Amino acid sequence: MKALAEYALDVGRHEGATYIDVRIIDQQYQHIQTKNLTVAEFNQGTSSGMGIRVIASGGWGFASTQKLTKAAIFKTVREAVAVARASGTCLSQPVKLAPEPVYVAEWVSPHLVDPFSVSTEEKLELLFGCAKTMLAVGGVTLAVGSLSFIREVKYFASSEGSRIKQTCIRSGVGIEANATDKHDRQRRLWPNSFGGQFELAGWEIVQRWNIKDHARRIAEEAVELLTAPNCPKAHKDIILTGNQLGLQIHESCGHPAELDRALGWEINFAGFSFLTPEKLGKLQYGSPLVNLVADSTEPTGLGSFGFDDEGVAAKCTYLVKDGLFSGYLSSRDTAHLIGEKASGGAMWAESYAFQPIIRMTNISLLPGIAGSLEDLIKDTEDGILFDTNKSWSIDGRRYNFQFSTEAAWEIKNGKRTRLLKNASYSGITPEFWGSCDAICSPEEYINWGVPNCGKGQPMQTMWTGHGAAPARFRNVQVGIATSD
C-alpha cells in the first residue's frame, strides 16, 4: 500500500498538482439473509482499489482505479489532474483548504471477536433458530433474519505529509416477523429497521443483542397488530423510543446540517436545507434541552473513525447547543465559507471508487435526566409511545415531515395500555424539537446504526450513527399512516 501511494503522490507532483491525496482500500464483506428456513441471500467477497484526489489550476479532480499497478496508477493520476484543470476553469475562486495537522498514525476500530472467524454454520444456526421460534407463533407467515459484516483496511497519504492506516469492522444483526390474515399484514423488526442494529464492532454485537431471546416477542406483537385498533387522529404528547428518535435525528437534523446541502450544492438531487448560513448562531432549533452533536469518536458508533477521508482527525462538534443552531457538518474546502478555521471532519466516500463528500458521522442527541423509559411513561398523563420506524416522508428543505412506526402504545395515567397500529406523527422541524420537554438519562442512551444513507451524484450509500435515549414531545399531531 505505502509504496503505491508514494508513487501516486510523485506522479501527481510531476503533473503539476498543488495538492494530492490517495486512498487505498481493501474491503472484505459478508451478508447473509434467511427467509423462514431457507437461505435467501449469501453474498461475500472482497474488493480493492485506489482513489486519487488532486487540486490543479485551483480546481478539484478525482479518478480511481481497481488496478493497483504503476501503469494504471500513472494513468489515473493524469486523469485526475486533467479533471482538476477543467473544473478550475469553472470556478470564480480557487479551492481553499483549511489547515490540518500532519498525522502519521494507525487506528483500529474497537472489536472483541472477528466476525469472519465465526463459521457460516454457527451463523445459519442462529438465524434458523430465530426463524423456528417466530414461525411457531400462529399467524406469522414470514420470518426473516440477517447478519452483515464488513472489514475495511484503508491507507491514506497526502502531499502534505499525512500517512494514516485505519482498520474498521462494521457488523449488523436483525430479525423480522411478518403476520398476515385475510385483511391485513403487519410486521415487527428487532432491534431496529433497515435490517437491524449496526455498530462499529465485531461478532460481540450479535452476542450483545441476543436476537433469540426477542424472536417470540416480536412475532407475538406482529400477530397482535393484525387486530389492534388504528392510532386515533389527535394532538397528543408523544414518546419516541431511541431507535425511532435516531431516524428523526437523521432526517430532520443530520441532512439539513450538511453544509454542501445548506449552500445549495445538492439542490438538484437531494434537496436544500432550511438551516441556511445566515441562521447559524441565531435560529432556535429546539428547546433548551436539545443538544445535538456530530461525534465521530463514539466507540461503537457506525459513523465513527479515527480520521475522515481527507485526513481530518475524529472530533465532536455541536450542531445544536441548548436548542440553538450552532454548527454544520463541513470539510476542509467549505470551512471558510462559514467562518471556521478548521474542517468539521465530515468527509466520507462509500469506497475507493468515489470522491469524498460531506456526510453524517454520528449525529446524536445528548441524554437528559428523565430517568428510564418506564419513568418517562409514568410521568406522561395522556400520550402515545412510538417504536421502530415503518415509513417516513420529509420535504426538500427538511422542514415538514411525517413518520410512521410499526407499533405504538397508548399511554393513560402514566401506564402503557393498548397496542395501536398504523400510527404516524407529523410536524415542522423547529416546532417539533421546540416541544421536547424530557430526555431519558444516559443509561437509556444507545448509538443506533443506519447502514444505508444515500447521497450524491453518483449515489453513495454510507454508514451513519445516531445516539439517542427515549424522549418526549408535547402536543404533536398523530394519526393513521395507512387505512385498512
Contents of the next structure:
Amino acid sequence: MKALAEYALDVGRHEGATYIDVRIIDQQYQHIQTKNLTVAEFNQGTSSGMGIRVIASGGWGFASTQKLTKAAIFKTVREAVAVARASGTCLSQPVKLAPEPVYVAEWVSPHLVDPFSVSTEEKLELLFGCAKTMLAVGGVTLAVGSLSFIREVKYFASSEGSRIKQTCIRSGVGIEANATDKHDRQRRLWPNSFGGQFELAGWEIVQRWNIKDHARRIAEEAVELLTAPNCPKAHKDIILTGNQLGLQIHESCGHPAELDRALGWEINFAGFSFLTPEKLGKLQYGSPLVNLVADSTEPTGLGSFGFDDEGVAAKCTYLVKDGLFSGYLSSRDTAHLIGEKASGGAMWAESYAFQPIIRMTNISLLPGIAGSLEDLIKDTEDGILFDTNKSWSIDGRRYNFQFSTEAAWEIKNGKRTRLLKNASYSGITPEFWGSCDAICSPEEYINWGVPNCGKGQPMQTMWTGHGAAPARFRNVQVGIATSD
Amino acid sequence: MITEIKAKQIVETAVRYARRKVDAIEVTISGSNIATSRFANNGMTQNQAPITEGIAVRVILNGRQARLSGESLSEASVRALIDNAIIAVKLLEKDDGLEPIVANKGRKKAAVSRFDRATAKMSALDRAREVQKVIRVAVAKKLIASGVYASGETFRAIGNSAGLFVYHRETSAECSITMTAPDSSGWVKAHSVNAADINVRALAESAAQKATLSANPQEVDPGRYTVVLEPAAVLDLLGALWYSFAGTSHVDKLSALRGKLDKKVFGGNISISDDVTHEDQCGQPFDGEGMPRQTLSLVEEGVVASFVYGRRSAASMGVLATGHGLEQPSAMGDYPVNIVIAGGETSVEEMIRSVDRGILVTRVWYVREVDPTTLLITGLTQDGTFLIEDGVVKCGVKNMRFNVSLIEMLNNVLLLSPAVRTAGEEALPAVVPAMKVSGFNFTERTLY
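Let me have the form predicted in complex with the partner chain next, following on from the form predicted alone.
Let us now look at the entire complex, which starts with that chain.
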C-alpha cells in the first residue's frame, strides 16, 4: 500500500503536478434487511482502489483506479494531470491551499466488538425476533429490520509529506413497523429514520439500542396512527425530539454552513446558502441559547474521523456561538477565500473513486439546562411534540423548510395528550432558531447518525452526525402541509 | 471498459467454477468511466475522471440466496467471491418466495443501440471546451455560470448457470447549467447518449434568458393558482408516483394505487407507458435478473392499466413478470425506469397565452413525499418562477413552497405540450410534456 502510494506521488511529480495526494481505500461492507420473516436483502462485499488528486496548471485534476498495479497507477496519475491541465484552461483563479502540518499517524476508530465477527445467524435471529413481535400486533402489515456495517481502511499520502493510516468501523441498526388499512398507511421506525441509528462504532451499538424492547411499542403506535386525527393548522410552541432535531440541524445549519455552498460552488445541484461570507460574525442566526459546533472528534459520532481526506486533523469549531453565526465548514482550497489561515477540516469523499468535497462532520447543538424531555413537556402549556422524521424539504438557500414526522403528540397544560398523524411544521431558518427558548440537559444528548447525506456531482453519499437534546421552539407554523 | 466477449468469458468461468457447488449462480458485471467537469463562478472548480468496475455473484443453494460483490475481475478473486457467497448462503434462512434464476429461452438480442463512439472518446480537454462555451455566454451577459459537463460510458452484463447472457453498453453526455444574477437565476439540463445532441451554447443562452427575465422578483401571495409546468418541473414532481406502479409496493401494501387497477384514477388526458425501446429513452433493455423489459401501458386515458413486476412480486401476485425487477435480493423489488407520458399539441407559449393569472414554473426543488396515501408531495419552485397575467409573462416572482397531491394534480391537467426527453434532479430522465394545471396549491413563500 505504502509503496504504491509513493510510486503514485513520484509519477505525479514527474508529470509536473505541483501538489499530489493519494488515497488508497479498502472497504468491507455488509447490509442485511428483513421484511417480515424473509431476508429481503443480504449484500456484502468489498471495494478497494486508489484516488489521485493533483494540482497542475493551477487547476484540480482527479482520477481513480481499482487496479493497484504500477502500470495502472502510472496511467491514472497521468490522466489526473491531464484533467488538471484541462481545468487550467478555464479557471477563475488558481487553486491555493491553506498550510497544514505534516502528519505521520495511525488512527483507529473506537469500537468494542467487530461487527464482522458476529455470526449471520445471530444477526438474523435478532431481526426475525423483532419482526415476530411487530407482526403479532394486529394491524401491522409489514415489519422491516436492517443491520449495516462497514469497515474502511484508508491510507493517505501527500506530496507535502503526510502519511496517515485510518481504520474506521461504522454500524447501523433499525426496525420499522408499517400499518396499512383501506384508507391510510402509517409507519414507525426505531431508533431513527433512514434505516435506524448509525454510529462510528461496532456491534455494541446494536446491543445498546436494544431494538427488541421497542418492537411492540412502535408496532402499536403505527396501528394507532391509522385512526389518529390529523395535526391541526395553527401556530404552536413545538418540541422536537433529538432524532428530528438532528435532521433540523443537518438541513438548516449543517448544509448552509458549508463554505463551498456559500461561495456558490454547489449552486447547480446541492444549492446555495443564505450564510454568505459578509454575514460571518454579524448575523444573529438563533437565540442566545443556540450553540452549534462542527466536531469531528466526538466519540462514536458518525461524522468523526482522525483526519479528513486532505490530511487535516480532526477538530471542533463553532458554527454558531451564543446565537451568532461564527464559522464555516471549510477546506484547504476554500479557507483563504474568506481570509482564514487554516482549513476547517471537513473534506471527505464517499470512496476512492470520488474527489473530496466539503461535508458535514458532526454538526451538533450543545445541550442546555432544561432538564429531561419530560421536564420540558411539563413546562409547555399548549404545544406539539414531534418525533422521528417522515418528510423533509428546504429551499435552495436554506431559508424555508417544511418537515413532517411519523408521530406527534399534543401537549396541553404540561401533559402529553392525544397522538396526531401527518404532523408537519415549517418556517424560515433564522426566525425558527431565534425562537428556541429551551434545550434539554446533557443527559438527553445523543449523537444521531445520518448515513445518507447527498451532495456533489456526481452525487456522493456521506455519513454525518448530529448531537442533540430535545429543544423547544415558540410560535411555529404547524399543519400547513395537510390543510386545504 | 469490459467488452461483451470478455464479460462472457468471466461469466462462463465463474459458472464453471460454481456449477457443482451450488444449485444456481448469477453473475453481474458492471462498470463506468463517466468523467465530470464541474464549474462555478465562471471557472472550473472540480474535474474528475474515475473508472470503476464491479462484479456481483448471487448464489442459490437449498432454497436460499446470497449476493456478494467485489471489484476485482481476476479469476482468483471471482473464485474467492463465489466461495464466500457459498459460506454466506448456508447461514441464511430458507426463502419460500425465492424464484429460480432466469432461463435462457433463446431470446433475440433487443434492438436497442445506445452507444456513440465520439461521446465515449471525449477527453478532459473536450469537456473543458464545452465549459468554456458556457462561461463565454455568462461573461457576455454579465452573469455567473455554474454547472457540469459529464461524458463517458457504462456497461452491464448478466449471465447465469441456466445459460442466460445479456450485455449492454451505453454512452452518456450530460450538461446542466445554472446562471445567476444578483437576485435571480435560470437553470437548464440536458442528457443524451450522444454528445452531439447537446447544444451547450443554446442551453447556456436559455439559462441566461431565465436569469435575466426573472430579475427583480416580486412577491405573490400563496394560494391555489393555475400553473404552467415546464417539462423539467413535471418530471421532478411526478418522481414520487412511480413506485406505486411497482409490484412489490403492492405486495407490501405500500402503493397509493392499491386496488385501483382498471379504475379511473387520473384525468382522461393522462396516458403513461414504460417503454425502454422509445427513441428518446435510455438504459439497458433487460432488468436486474436479465429478463427483457416489456413495454407496458401503465395508465390509459386516466385508467390504471397495469403495474410492473419483477419475478418475485409477480409470483406473489399471481401474474407474469414484466422485466422490471431490480438486482436480487432487493427490498424494493421492482421499478418502472423508462417512463413516457403521452403529450398533447399545445406549446408552452400557447399555454401561457391561455392563462389569465397564474405561475410559470421552470423547475421544482427538493421534492419529498408528505403523505404516501394521497401522494401528497412538497417542494419549492426554483431558478425561474414567473407571474403570468392576461396571457403574458409579467415578471419574475419569489419562489414558493407547494403541497400538492399528485393524484389531484393529474386530474387537473388542462393542456399538454408534445412530450420531450427531459432530465431533472429528483427523478430518472423520462419523456414528458409540459402541463397547464389548475388549482396548484402554493402554501408558503420563501425569501428569494
